[in-house]
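As structure tokens, one chain now follows by itself in the form predicted on its own.
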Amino acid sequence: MDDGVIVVGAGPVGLTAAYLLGTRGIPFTLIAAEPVLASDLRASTFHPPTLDLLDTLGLAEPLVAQGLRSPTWQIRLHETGEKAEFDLTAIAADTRHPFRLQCEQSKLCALLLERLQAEGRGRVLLGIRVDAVSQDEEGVTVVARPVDAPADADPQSFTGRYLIGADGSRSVVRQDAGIAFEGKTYPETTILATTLFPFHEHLPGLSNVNYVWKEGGTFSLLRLPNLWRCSLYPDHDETVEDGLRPESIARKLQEIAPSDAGHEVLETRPYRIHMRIADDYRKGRIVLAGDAAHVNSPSGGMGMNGGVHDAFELVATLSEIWKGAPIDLLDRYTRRRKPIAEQEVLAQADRNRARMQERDGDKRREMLTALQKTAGDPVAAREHLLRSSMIAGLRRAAVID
């Protein structure tokens, strides 16, 4: 049995999980199946509480020079362009990064494995496909094969004393654990678009970060440094494909901000948005981070923040039980990020997308009303803005026993 950690997922939660481990001398191995680290868009925006954490790994200010500074964020009427718009300087005594950082989740990846490969404190094994977990009193074992062997190949075996599974919201690592995975998939469908259409430059008073009702439906504005992503969806009497075909977008786009060049679309494609949660993050010396153990709607860009709080609450309890403390503890970790997730997570994200997908005029009235008024309230806007960009529920997780 290998003295270490088995960290399954290659994501911004697994990479992170496996820097922590190697910084507190803990070896760990991890394992990927993808033979490269995925760089399509994925998670986008980065949370000041996550931006200080990753300052105490020095990687904060590598990751923000790749990024763009959001200090404010909205939600916007399309037609009037009035607007709610939530200033993150409110809280610049809570945080030592008071914006949002809008960068893809991809850069935080490769400044990691470089960071790990050049320090090389562990194993990083890219390109192997995990086939089943098990576990027992003294350690586990995770059979695998290289992603390009042939089908009769010989599997390989790996083992440990602690497994992560941080390998995403389909998690090899939970169905063999056994672990419930129970929630819903919302109706709507979700179209993200990217282009380098200005957008910034047509519709006044943007921000970089914006949640914006139109007649009948709703769209979002997320700037990064080259690019803007949009997030669109079929119009009440399309299908899915029907949305994606490229006149459709075409034509949601100029919705947004006409234009005689048009906006020349760089990537496009679908996904449905589910919450779910894990019953219990830890079974055993099997442990859950991530997409793995939460997965929620994206707006309000909490999930991939979630994952990277998981991961260092979790390394630190298996570096109390390295140095002696009962493997008990690892129950305190489920205590302290699985309330956090389903009532700070789950749940805001939830209310969030219930807000963006109201129809009714005077109930979009009626809250961006509401918004404002928390907005220009000095006081309420810092608990607005404590809880929405996720310190609160880091907070509330700390004092947790």
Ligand SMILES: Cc1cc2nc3c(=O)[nH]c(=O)nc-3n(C[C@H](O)[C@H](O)[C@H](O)COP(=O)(O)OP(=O)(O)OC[C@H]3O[C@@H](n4cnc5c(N)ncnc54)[C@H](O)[C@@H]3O)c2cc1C
The other form holds:
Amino acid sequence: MDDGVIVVGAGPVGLTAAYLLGTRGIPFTLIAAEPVLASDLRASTFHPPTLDLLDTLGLAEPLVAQGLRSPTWQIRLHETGEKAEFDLTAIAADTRHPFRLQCEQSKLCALLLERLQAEGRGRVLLGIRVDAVSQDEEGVTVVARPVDAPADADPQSFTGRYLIGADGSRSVVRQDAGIAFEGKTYPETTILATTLFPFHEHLPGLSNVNYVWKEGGTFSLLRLPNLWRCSLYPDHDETVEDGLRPESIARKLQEIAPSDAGHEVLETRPYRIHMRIADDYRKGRIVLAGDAAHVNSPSGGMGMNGGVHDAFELVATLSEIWKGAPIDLLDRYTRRRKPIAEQEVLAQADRNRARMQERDGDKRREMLTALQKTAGDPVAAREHLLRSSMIAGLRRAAVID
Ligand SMILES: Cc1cc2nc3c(=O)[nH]c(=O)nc-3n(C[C@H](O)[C@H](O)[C@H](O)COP(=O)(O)OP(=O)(O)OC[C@H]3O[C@@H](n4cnc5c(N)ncnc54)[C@H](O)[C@@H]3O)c2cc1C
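Right, and the form predicted together with the ligand of this protein, after the form predicted on its own?
Let us now look at the entire complex, which starts with that chain.
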């Protein structure tokens, strides 16, 4: 039995967990299916406390250098340009990074992998897919095979003392550990479209993060260093297939910001969103983190951030166990992280999504007025920002026994 921790997954959560294990002197083997790290556009917002945590590893500065500091975010009515804008400088006393960093998650992954390889503290095995995991009183066993191996190739076995399942929403680790993942899938399909079009030069008063109501629908505009990321939706009389047609995307972008020259679209991709959470984050020596444990609407940008927070809490707990604390301390990890995911991340993301999906004009106005009131009141704004930036959740979790 190898005396180390096996981490499955090389997304932001698995890589953070592996790097943290290395810094604490705990031997690890990271196994991930992709031969090279994924570079598709997924999470693109880093919240202040995530940057504070990454800063303890010296990773915030190089990440900030590659992203866009965004001190404000807003909810607006497209037709009139009216908005409620929240300014994160109101929580400058609560964080060393009072801004959202607009930056692709793949940049964090690349930084982490580079450090892991340069520091050589553990084993990183890419291009190996885990087929099955099991455990007994002594440890865990992972059966895997290279993704490019012939179908009849013999599988490889890896053993360790603990296993971190950071293998995403379809987690094999979770399935083999027999942990349920209940929840729901939302009815709408989101269409992600990226463009070089400079929306900030066309829509007055735009922030880098904008959630927008438009007549009969909604969209969001998130800015990254070199492009704008638009979340669009098929019209009520459109199929998803029709909504993905270039002419439909072009029409929707024209409705957002008319342009004679059009909007050069770089990429379009449909995706469905889910709200699900694992029954338990731990089964014996197996623990889940990130999307393997919880998934939520991207509205508010909390999924990846919550996963990175999981990795910090989990490795701190494993480190205590490594030094002699009882293994059941792993239950504290579930006690700390699961209620926060449920109450702060899933519930908030669900409310954010519902708010933007609201079609009734009177209700929208009511919500906008309430948000403007909150944004304009220093005490209420700070409280709102502490929650939406995920600081309140981390503070609550830290005092759970
Ligand atoms: C379009 C989109 C937009 C998003 N926007 C945001 C946002 O704005 N803000 C936010 O916070 N979150 C957002 N998210 C969510 C965010 O991307 C995820 O929460 C994040 O990637 C989770 O990280 P993870 O490391 O837990 O899992 P993943 O990133 O999914 O990584 C899983 C890893 O496990 C590996 N793996 C899976 N199965 C196996 C196996 N059997 N064997 C070996 N390896 C395996 C994969 O290869 C991968 O390396 C978005 C997601 C999508 C799809």
